[in-house]
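Presented as structure tokens, the chain that follows is alone, the form predicted on its own.
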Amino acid sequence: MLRLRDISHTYRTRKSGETHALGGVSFDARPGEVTAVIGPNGSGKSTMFGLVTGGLALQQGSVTLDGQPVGGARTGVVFQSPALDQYLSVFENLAYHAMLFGLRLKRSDLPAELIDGLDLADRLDTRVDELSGGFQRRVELAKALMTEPELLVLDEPFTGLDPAVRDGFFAMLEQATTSRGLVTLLVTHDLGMATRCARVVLLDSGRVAADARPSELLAGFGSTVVVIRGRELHGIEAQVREAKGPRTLRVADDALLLCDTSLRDVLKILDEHDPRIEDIEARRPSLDDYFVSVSGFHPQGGIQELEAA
């Protein structure tokens, strides 16, 4: 188990003096196990990674696999930026990658459950130049994975990728993560592929906000929610309040929630043909609905309007 107790860290500069990144993080994450770190920008999740991967050294609180100092594990690390060789084939990468551990890999070396498993058998004399975008980051995964780590962290890898390629990957990263029995910790503001995760840790302004599995954090929107897209929400608001409707949520200047309800319940409220309503939709909650109501955040951008009735 990676274990992450009382995490605080300070970036000190001479001309911006002292920015407080973390403040007493902490939280666990389990073998066999995809763990999402989630927040908006600023929120400490590049620092987390820096002190999980070894990138930035600790100065508070301890970050612990199996009870061992985590930088004496064997880690898989998979980076937002590429980190391949453009001209160099798939095979070439993986070979200097396995020099960097001491290895001298030949083809006959190659996990062929590894190498099958990510379709890449294929395409070992392919310049990596040459590959999608989606065959890249699975090279990338193959590094991560190639040296047999007890635990992998990555990045925001779905950077660039379109969704179904993103769900390829995912479903790849899920499996080896089971097969492998990985600690695997997933940096991301993709709060779709969170949502897949078995738990997600939530870090809002250099702390953890929330830290559960998906359904339980959406446990209190109930199976389906109504979005409300439109004008003069408040007026919508007042309405559902005074018919002692479904809670409310505000969560953008033309968006409205609401929560634990259905699109027939709604219409009992309000009049679908109401000029103020654009746009009336029924959907399953989503992390996005969760985060923006304990943080007034979305995760891609700045604060969005939040009231709740």
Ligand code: ADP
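Positions refer to the first chain, counted from 1. Because the structure is a prediction, the values reported are computed rather than measured. What changes on going to the form predicted together with adenosine-5'-diphosphate (ADP):
The chain divides into two rigid parts for the movement between the two forms; V201 belongs to the part that does not contain I228.
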Contents of the next structure:
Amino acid sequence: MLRLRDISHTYRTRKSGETHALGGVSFDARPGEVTAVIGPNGSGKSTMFGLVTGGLALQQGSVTLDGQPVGGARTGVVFQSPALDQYLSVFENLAYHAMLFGLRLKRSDLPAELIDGLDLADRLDTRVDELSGGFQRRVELAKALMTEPELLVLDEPFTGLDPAVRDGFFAMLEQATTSRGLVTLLVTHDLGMATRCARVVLLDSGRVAADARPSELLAGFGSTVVVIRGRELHGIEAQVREAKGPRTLRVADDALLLCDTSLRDVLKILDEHDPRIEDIEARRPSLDDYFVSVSGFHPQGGIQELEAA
Ligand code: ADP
Ligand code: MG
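Rather than the form predicted on its own that you just supplied, could I have the structure of the form predicted together with adenosine-5'-diphosphate (ADP)?
Starting with the chain above, the whole complex follows.
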């Protein structure tokens, strides 16, 4: 178990003076689970990343893995910006990385299950700059996992990946985490991906604003939400209310979010009134929905909750 306790961090620079980046952050991340760390820009995610990976010196509080200071643990790191030598082949990048750990890596030393699992076997001699962005990320993951870490920490690893590649990369990450019993900390602003993690820790202004399973945060949303877009939504709001239908949140001037419902029920309500709709979408709730419901889009202060659940 990775345990952060009462972590505070202050940057001191000549230019901007003191910045309190983290103020009393505590949370746990369990082995075999991907824990997402999310939060708006400037909320302290990268600072937390630096403290866990040893890039930044701890000023206050403690970071331990199974009770020991995290500095002594084997940690795999995937940085936000690519950390591969573009002119070397995949194998050369892995071998060079192993060398930093004092290992002379022969091809036969490569863990087959890792290389096959990431589908890199046929690409070991390919120069990194000839690989797609998705494959470059896989090489980074291979690098991070090669040294058999107990802790894996990734900072925004999905940047620049298209959705299909991103989903595949996440699946590999999840698979590696469960099968190896890794403690995996995933810093991301991709709320769709965070929804798929075992746990999410939300940082806001250097503090933990939420620490829960996504299903706990989404408990009130049911298994399906329906989003309606259109110009004249007041009428629809009234209809839904009249029908004693789903809980309704106004999430933008031109969008309504109907929670805990089914497309069929919503269509039934709409059918009777024939309103002007531009677009309607039914999907599983994601953390995006949770955030609009707590932080609120509405310019006049918060989401307008029209019907309590
Ligand atoms: P995030 O990764 O969530 O965007 P950061 O941890 O990068 O947040 O930043 C948290 C706060 O600390 C911000 O106010 C940021 O401006 C400040 N900060 C981050 N790095 C430095 C630094 N090296 N020097 C001074 N201030 C910093
Ligand atoms: Mg950051």
